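Given as structure tokens, the chain that follows is alone and in the form predicted on its own.
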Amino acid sequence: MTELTVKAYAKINLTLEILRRLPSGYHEIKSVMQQTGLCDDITITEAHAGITIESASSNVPRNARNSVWKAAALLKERSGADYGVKFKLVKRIPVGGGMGGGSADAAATLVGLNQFWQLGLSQTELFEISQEIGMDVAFCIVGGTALATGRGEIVQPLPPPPKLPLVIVNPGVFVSTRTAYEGLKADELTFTDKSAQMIDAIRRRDFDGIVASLHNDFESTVLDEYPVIGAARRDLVEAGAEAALLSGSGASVFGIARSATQARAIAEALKPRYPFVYATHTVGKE
């Protein structure tokens, strides 16, 4: 095999619940993961030496900063594998999103390395390799749909929803994950298990029941703190979506519509307001 393409899908949290802050400075959580349509390509090919990254995005490091990188230099390391590998990254997913672009990249690279140099690794050992990269990146591997507990780590996956027709809006603004958990206050906290609710709806595939039981805790600081998200979650609302949520800690809100063609005319509305909108669907696992 001299060259390999992967996908590297974005993530929305159809809940996601802050449980409590654990003595290593990391936060438990309670999230209902879902792939969706959109989605990065990944390149592989072989080089005589080291690991290169090409793209065409200005705001793609070439460097160790990129999950690409880190994961490749990862599996070389405990793998063993002595050889050098080009990437060529075409990037979709908003950067810094919510969407778990970096964890997808850093996913798709690990299992497509796997393949690529034939090392045999199994889900459970790239597991390992992932939790020195991100959280997120354990639910990548997975795919599809999946409930993500303790830092995230922990994947269960779950039947497929209904397909759920989407449109993501990123308004163009920067949140730190890390000052949108240090926001979060205690009171502000729901422990109604939505998770719970989230995981009923979907095994019995009711699509209102999903929309009835979306929740992100980060909602209760991030909105505030950023007005231009809860605007373009407003927007998605009066555009005809029957229901909009922040993914992640932003500044990606998605919207759920009732048909692939109201998505369509929801994205064409917004296009004009916002930096990036695509309508795509939630997909399973590959």
Given for the second form:
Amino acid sequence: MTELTVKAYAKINLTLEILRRLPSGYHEIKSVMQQTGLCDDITITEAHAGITIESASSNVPRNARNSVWKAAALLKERSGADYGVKFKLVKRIPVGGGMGGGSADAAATLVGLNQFWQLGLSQTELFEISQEIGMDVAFCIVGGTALATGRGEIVQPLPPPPKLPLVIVNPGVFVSTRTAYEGLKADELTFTDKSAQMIDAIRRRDFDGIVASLHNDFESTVLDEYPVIGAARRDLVEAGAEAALLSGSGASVFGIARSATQARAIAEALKPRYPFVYATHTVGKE
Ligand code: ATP
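Switching conditions: you have the form predicted on its own, so give me the form predicted in complex with ligand ATP.
The next block holds the full complex; its first chain is the one shown before.
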């Protein structure tokens, strides 16, 4: 194999509940995570030596700070593989948008390189490596729909919900995940276990139940601080979405539509108003 292209799918959080701040500074969370059809493409090719990254996107690093690089370097270290590799990264997932683009790229790199270099590492071994990159990478390796608990690294696969048409809007502001956590008063949040309700609705394949269980604890602080994100969320509903929600700590919001046709119409209505608007749908494991 001299070339392999893998897809890295963006996630949304159908629920995101923050249970408490841990002594380590991390937060304990409960989140139903869902992959979407919005994806980056990563093309892996052989190279003489070292790791190089090419990307037309100016807002991702092309050095050891890129999650693709980190994944490749860790995999080389762990497996003793001494190959050079070149990555071509086509970024579509908004950077710093609460859709886990960096984590998705790292996961796709781990899975893709394991195949490309024929390393034969198990999923458990890939999970272990993923923890050195970020908590959400584990979910991206599992894919589809899953419940993430602990710091986000304990991932239990769930059955897929009915295919949900989505419209993703990024209003072009940058929300730092760290600052969003700092702004939260984690110990004052009331835990209502919306995730358990969401899982029930998913198992029943109940569209209205899914819509009624959407919840993100970051909304209370992030929407206050960034009115443009609240406006995007409102605009999605006014344009016809059944409901809309912040993804992760933002700045992306997503709306759920009744049909793909409606999702496309909502996207067309909002495109003139926001820098990034994308109609897609939920996707299952590949
Ligand atoms: P999360 O929802 O997991 O908090 P996010 O979607 O908000 O993540 P990312 O797009 O993953 O944020 O990027 C966050 C930071 O990571 C940015 O500062 C970016 O420069 C850096 N980064 C490193 N590698 C990548 C990559 N491959 N893709 C996107 N961002 C990357």
